[in-house]
Amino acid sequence: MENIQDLLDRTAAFSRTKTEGGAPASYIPELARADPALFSLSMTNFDGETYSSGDSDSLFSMQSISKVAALCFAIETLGRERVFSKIGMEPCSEAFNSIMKLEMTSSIPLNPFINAGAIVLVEMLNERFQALAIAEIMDFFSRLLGRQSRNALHINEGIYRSEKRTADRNRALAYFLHNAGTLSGDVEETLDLYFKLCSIEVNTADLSVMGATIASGGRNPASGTTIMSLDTAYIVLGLMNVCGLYDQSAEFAVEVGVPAKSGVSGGILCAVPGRMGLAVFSPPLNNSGNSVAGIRALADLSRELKLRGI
């Protein structure tokens, strides 16, 4: 492990410039303002040690990575049967915000990592916890990421307002689901909670702890506490494997080969079962909404550390 810092430094130095063809997300105005030169890389092992390289103090919004934490919380509090009564477990070959897939699948979202599935999941949590939903969810997120109360998570208000103001496609998805009967509550209330979760700020060290927690079967290595059951971790790892990088998930499985989840702010979370958590951040995205330099860095680390398990 004494060579891990050197490996991360070398990987960060090489990968941070490999952003050809990528650009920060433009459909959320606040994300379009991100510095494309930012790059951060972190790893947390099962002893609770975290190594970071690059712009490791840089905060960014979780975006779709929050769907992983929300799914963990939902399974733990609502149960597997309830969660997957309205959401599938299938990969999606279309964009993460596709409406066409809903029309082709009886209005049941294919999985909880596409936007439609995450919106349905958020409504379930909102129904269960009502006015306490955001506080309960963020408390779980904090424990999952190893944050202490004195270092609590925050919602980036600028990003939250930007997403809420420009969310025509997500509103279309939500109202379609409401019309079909998949959503039954107040659509705007559900979307408001969804936007807040996407706007929670983290850094790559936070996400690497989260990845290590899932990879270890639910025990947070930083705090030493069990956050979720082994069964929940198994479900989440399986879905990260097949659905974590939207319509690029199969290619990522070939090139990198570890369970992962990306977000359109440029973050990618990895949970390497039995080994570690990894996280990378670089804002320039490819056409699938995944970090260009981030994927390059993770592919290199997978090869160097033999993360595929063969």
Given for the second form:
Amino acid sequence: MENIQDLLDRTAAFSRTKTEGGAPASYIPELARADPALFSLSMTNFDGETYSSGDSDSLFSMQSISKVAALCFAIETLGRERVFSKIGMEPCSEAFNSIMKLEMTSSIPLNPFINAGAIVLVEMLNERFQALAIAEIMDFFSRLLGRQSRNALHINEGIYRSEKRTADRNRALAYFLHNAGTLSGDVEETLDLYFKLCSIEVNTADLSVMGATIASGGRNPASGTTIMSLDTAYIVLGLMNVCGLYDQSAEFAVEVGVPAKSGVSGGILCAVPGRMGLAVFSPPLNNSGNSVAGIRALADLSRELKLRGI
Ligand code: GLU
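Show the form predicted together with glutamic acid, please, the one above being the form predicted on its own.
Full assembly next; the chain just shown is listed first.
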């Protein structure tokens, strides 16, 4: 049988140019500068071994993938009841930054992976940890990703500032939520923390370790330490299954069929329960905000590795 490194190399070589119709996100000006030809793919197994192929040294901002890590941390520190007192658990058929659903329903964001839900989550963490929030969150992210210390993770200042400067849409969402009483703290302070989390830089190896940690039920296979409870992993896996790829989540379930979360910098994180973590990065996005070549590579790997079990 072909070994895993050869399989990743073959998949990367085939998929990296399959970006037709895609373009890097441009609504955050700094993201538009990404090299559209970059491609990286990584896999981490439960022995803690990570395999990578392509431009695996490339760093990119987590964007919405940070919402998965923030959710793990929030459930672990605040508890499930508190987190889901102001955020729902249902998929969203609108865009990730849509304001429409909030106005039509109860001002409770549908899930923690759309922007409105993540902003509410970030306010809860900010309220709990105050001035220490960013340090505590980055410390948790470092452990989840298998980095050695919190200093090893960095915020990309250029992306952070670019997003903060141009985030009218997220400001509109947050002020709407504040007006409705779902948010009660300082909106700009909450948004600042949200932008910082979106701008944390990672590579696909980091994300594949994070995927393996969630897929194993909470144990980071690289460090051997338990990062979250099995119950937290179940919640996160469930939401990744139904809300992980914006309004393309159902199609992704058909094409790939594993719990995943994408971000607008072109990354996709996958947690294959009981099997492995996978991550891919390629900046050109489709209309839903998902990496075109990334989905292609994951669909191929899903079949080759029988990630659906069949
Ligand atoms: N920072 C991005 C925003 O808030 C994250 C979007 C995403 O990756 O889905 O618009």
